[in-house]
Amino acid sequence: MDSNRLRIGVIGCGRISVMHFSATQSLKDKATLICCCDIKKDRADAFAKKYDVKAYYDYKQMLDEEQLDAVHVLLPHYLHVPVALYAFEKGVAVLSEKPMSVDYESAKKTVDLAKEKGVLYGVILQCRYNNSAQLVKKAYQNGKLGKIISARSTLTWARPDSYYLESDWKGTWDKEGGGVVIDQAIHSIDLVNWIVDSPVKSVSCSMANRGHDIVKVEDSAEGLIVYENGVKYGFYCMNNYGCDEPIEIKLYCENAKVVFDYDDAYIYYNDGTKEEAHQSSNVETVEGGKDYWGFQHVRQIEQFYNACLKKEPLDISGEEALKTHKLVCDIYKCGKPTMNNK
């Protein structure tokens, strides 16, 4: 590895793939991409052709020939763990999309091979770094908030039947692992399962599938979510609204309540004083990115390779992730025996 150059590819170039090309060329000065792969042909020729780099249609001829630093896996859920734990055995770091897995035992095995081998994993749970939830996280951290009481959050996007039908793996338990909960509301439960930072003392929940034809996941879910701490955790989530509407976080605190979402921070304190934070006036629009997948990717990116390059300590590795993870099993093993089809 060249210490001031990292060697990347991309394995998968899906939908969220712009996310991460568009990243890699926006830190040319810590990395150089070299291949893409794609089973579908023409999508792996058509990154390549763009970025002029090498296309391949089988990952593991990808790792076998190419003297690549890391790798970014963006598959289907199911996908995830077998690609990392060979890129893990070829010594290739691995940043891979969320979620880790569909189940919780072949997340925490990807997690101890790396270990093992000594190399990084890193896991995309890009809303963490937005100006948003680094104002709050901080002030619960400098103990400016108190104790966290509670918490909640909303989610009400839209998946419509037409969504499930451009994919042969969404919608599907053994290929994405479920529906709403680990697909569009793991970010929410991220944010508030990193703020409050305690194991996890119960799960309860619910889930139904109220208003899709074509799948039987859950399209809709609510739960409790209690900590050792203390904390009792409130979620709902749904993808039958008209549109996507912003998620809401909420947090009643000993000195303070916070309002929240993916753009904007309101701290209220109990003093009379308020803190905010916003959404940068100046982030870069990347073509064919969604809203709803925020702006942070190439902060999370740009963390991955200095920790790949030995600068500072990677941020949110495979067991950081596994922490929300687990959560995330936990509330599809609770709640999945409760679910009800239309």
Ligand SMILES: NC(=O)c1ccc[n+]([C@@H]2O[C@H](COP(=O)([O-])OP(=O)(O)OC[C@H]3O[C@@H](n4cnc5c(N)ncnc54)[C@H](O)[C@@H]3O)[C@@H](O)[C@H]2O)c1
Contents of the next structure:
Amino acid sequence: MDSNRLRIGVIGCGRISVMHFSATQSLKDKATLICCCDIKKDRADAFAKKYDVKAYYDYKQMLDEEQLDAVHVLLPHYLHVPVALYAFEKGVAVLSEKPMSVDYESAKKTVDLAKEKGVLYGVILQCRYNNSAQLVKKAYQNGKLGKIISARSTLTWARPDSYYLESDWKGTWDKEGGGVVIDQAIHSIDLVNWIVDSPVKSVSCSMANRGHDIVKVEDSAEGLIVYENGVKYGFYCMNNYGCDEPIEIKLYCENAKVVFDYDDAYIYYNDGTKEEAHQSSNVETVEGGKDYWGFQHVRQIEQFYNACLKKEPLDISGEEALKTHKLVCDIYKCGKPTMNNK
Ligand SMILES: NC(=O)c1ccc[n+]([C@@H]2O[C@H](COP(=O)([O-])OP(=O)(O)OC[C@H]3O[C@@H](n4cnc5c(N)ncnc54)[C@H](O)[C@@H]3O)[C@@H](O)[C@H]2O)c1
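Return one more block: the form predicted in complex with this ligand, after the form predicted on its own shown previously.
Let's see the whole complex now, leading with the same chain.
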């Protein structure tokens, strides 16, 4: 690395990659995109041409040949761990898309290797950077909300058969690790888990595949998570709806009620006062990006780059992300045995 700029590679040039490629361009003062990789040659070639960088079709070759400081790992879920482990062995930092893995043990092993090698491991959970999430987290941390008594989240989104038919890995237990919980609801579960910030005492839940004949994974789940600090969190998620309705999260607290409406948040204090936060009006929309991915990838990527440049500590490290990953894995441990045999 020249002392000011990171040498970056992107591994996986699929749907989400536009958010990462565009961030590398708006953060040129911190990082230089050097190369990209995809086993689908046309995808790697298209981005390599667009950004005038080298295309690779084998991530090991890319990591062996290039002197990189960090890679973005934007792959099917089951590949996040092996690619991160290979990068860590080379001393290269990793920013992995969520989820960390398809199980808990391999995610933990990845966190441990990053620590052993002294390299940074970041995990994308970009919703934490929404203005709404920041407002509520701070209001809780500084005591304004008082105790959180209970929380609930609802996600009703549309992932029709065509969504699964277009993918060679989504909808499979081995490659995706599950369905609506690990892929879509993970963000709302993460927000609640991050805000509550207490060890989990118990998880009870049920899962079903109610509307997707072509895949085996769950498309519906509901449950109750009880935290050691007493918070009871009920969640419901399904991806059989006709459109992507805004995710709803509510917190019932000692001093206030909190309502998240997608990227907005409203805090209604018991004394009649109110606080609110909305999505910034100057967010940059990314060509090919989806509204439901939100607009905060660039904020988290910038934070990761700052940490790699040793300007600040890493916010969402593997260790930090493991808290939500463990919860998601515990939800499957409890919910998978309740699945119907569709
Ligand atoms: N944070 C978010 O809001 C958000 C949103 C969408 C997707 N994601 C995550 O991003 C990741 C990728 O999802 P996607 O929707 O872009 O998937 P995708 O299938 O569109 O893209 C994955 C890409 O990886 C490539 N690939 C597969 N095996 C490879 C290998 N061995 N080496 C190199 N390339 C390989 C595929 O050819 C494909 O182009 C997933 O973890 C997903 O959960 C996150």
